[in-house]
2 protein chains.
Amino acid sequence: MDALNSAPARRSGQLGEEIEERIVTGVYPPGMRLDEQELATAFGVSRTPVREALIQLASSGLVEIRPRRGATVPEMSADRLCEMFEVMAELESMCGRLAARRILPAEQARLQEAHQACEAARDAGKPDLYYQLNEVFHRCIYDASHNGFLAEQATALHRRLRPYRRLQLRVRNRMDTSFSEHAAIVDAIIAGHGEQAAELLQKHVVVQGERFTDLVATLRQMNAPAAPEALATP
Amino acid sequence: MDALNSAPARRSGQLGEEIEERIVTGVYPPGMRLDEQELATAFGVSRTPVREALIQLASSGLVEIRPRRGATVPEMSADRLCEMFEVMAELESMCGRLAARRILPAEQARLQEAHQACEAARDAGKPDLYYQLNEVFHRCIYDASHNGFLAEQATALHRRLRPYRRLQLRVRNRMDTSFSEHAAIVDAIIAGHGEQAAELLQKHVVVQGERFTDLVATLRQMNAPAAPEALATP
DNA sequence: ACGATTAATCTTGTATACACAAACAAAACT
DNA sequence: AGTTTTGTTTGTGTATACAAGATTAATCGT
């Protein structure tokens, strides 16, 4: 029963994003049973907003729901996570070529804010803030193209990616190339350059989700960690 | 209270599906307020199934949930409808680009195929199988991809759209212009040249979006006559 | 007579209860 | 001993009941 941590218990609107975060940091990992009695026992609620939750989670993919056998975190495969990236990569890229030909001024300083803020936290030697400032920095590119549909789709999805992301950032110095990256594409959206600024962010992201090796790698870890009887795949 | 049409009784999955179907055909027209307990006794079922339906709904954007005030049918702007048919396109290009290089000949089989029933429904001049060939065709290309999470995509767009793409239909011929476009959509995809598909299915997919007033007009002629009521918009 | 405040009603959000289906386990039969 | 069948148990799916917030109506005051 103690699989999964009480917490405080919580309203409505909070539960769903109380479990994506437990999701998305691998508290819940991949291929584990969520049972809704002992989710509404640890969160200290009922079994119904506990199945709204799920059933809402469950659209956006982030759980898995079959009939009558009960919600599970889906396994990503490495294959599944490189065809996300293969979409994020368009997602991104078609925001950049937009911005390039509809960002408004006041856009303009704070895209370019946000990237000094980036460089801060660089110098700093701060992944954790940079990983959060890279957030702030790809949201200015999708409100800038002017597209609020796309800008809703490329955030959802970059949320959904966003822990295999961010274990990326730690390896190496992923840091510095992605911020010289974010230099150059900040540097084709003010020019207008649309293509250019496509380019650059289909490479940037791409580069992320390329490598499978990597991915393997990362996947593993995670699965590693925790619910030792959820990771036997027969 | 007979707002809703009584109808028989479904089960778990159907009843989001029957929602949709009567959202997207217009039954349910943009504006309306949709009751839960009206929905339930319209159903024979409960409010549960009826609330957990309009939930998923909620998640893929079909209906509009607002905290304590109830689900209503999101009315869908001309600039949203817009922004919707820019991001389609993007996704149907991409669809085409992947599939030029990743087709197998299987499936350029079931490429022609469909292709070929399209052209039997235009010759017997029916719009309503050709809509619907329509999709299988642009379906065989999302397929073709080779990537399953972008197919998903493609085709949850896909049917988000479908009612305005219904009517364009309708309108002028559009069924010839919309084949010939196939025809050399086709063409591209086997001949392995990606970037033409891409651009092809882009012209294919904006043509029906780009136009405002015909959007606008169609817009209009939707809201018009059903739900006297839910219409005013004050 | 008009506006504001309060009471009544309606609808959503949550909890509890029950029914049925599926998974598991044990026993009987081949 | 292996396989099938049946009983038990667990957990989902649906229904109903209750509570809290929102909307509307009515009443009171100015």
Contents of the next structure:
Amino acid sequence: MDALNSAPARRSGQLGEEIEERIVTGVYPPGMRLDEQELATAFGVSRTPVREALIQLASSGLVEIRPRRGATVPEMSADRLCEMFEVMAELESMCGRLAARRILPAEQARLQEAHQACEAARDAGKPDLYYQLNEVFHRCIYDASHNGFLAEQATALHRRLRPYRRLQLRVRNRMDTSFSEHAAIVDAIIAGHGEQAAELLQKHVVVQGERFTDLVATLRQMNAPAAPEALATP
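Having gone through the form predicted together with another copy of the chain, I am curious about the other one (the form predicted on its own); can you provide its structure?
One chain, no partners, no other molecules: that is all that follows.
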């Protein structure tokens, strides 16, 4: 029964990723209405997984669902996204600082395992798989902070920024850079160097305003997933 139930969940999850990528790259621009039947036809599925995917995207803010209007792509300015990345960087920094002080031996092992899994995905040249494992890596740090509220907030914002962080991994050498930064973060946390871990995580996530504006402008003109060098690694 679990296997039967998991297949639809996986399909709606895959649809969600495909739709979110089209939103980020401008294929589905701000203000566009996302008609369930049109999406179902486009992706060759029934309306049920499309509806579930839209609900998932609405929970992370990438889609707005309103009574009698259905789902639409919300307006999102480059400045707003830059602000969100600034907050994300500070949340990650706080998690790293606390994790270095509070991480347990079992959590250290999980963090190292997540790091090694990212290495395997990098070596295989699979950016989407790397990003999925990258989420596990960051979640290990959130959990090791032993601050439930902080972990909830970091997870929610990480999910909101997910497509922007995921697309950049397709840029040449970006996975290598991300993995190297991960290695330094792991070392700092396990060594108990809280301030160093905080600084490394902040730099790992933060983006620059003007370059980020250029990034978003470029993304909106593209019809295929990609991202320039301007955005920091996830």
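C-alpha atoms forming the largest set that superposes within 1.5 Å between two forms make up the rigid core. Residue numbers count along the first chain shown, from 1. Small disclaimer: the values here were computed from a predicted structure and weren't measured.
The rigid-core alignment places the CA of A71 2 Å or more apart between the two forms.
For G192, a C-alpha deviation below 2 angstroms is recorded between the two forms after rigid-core alignment.
In a rigid-core overlay of the protein, Q37 has its C-alpha displaced by at least 2 Å between the two forms.
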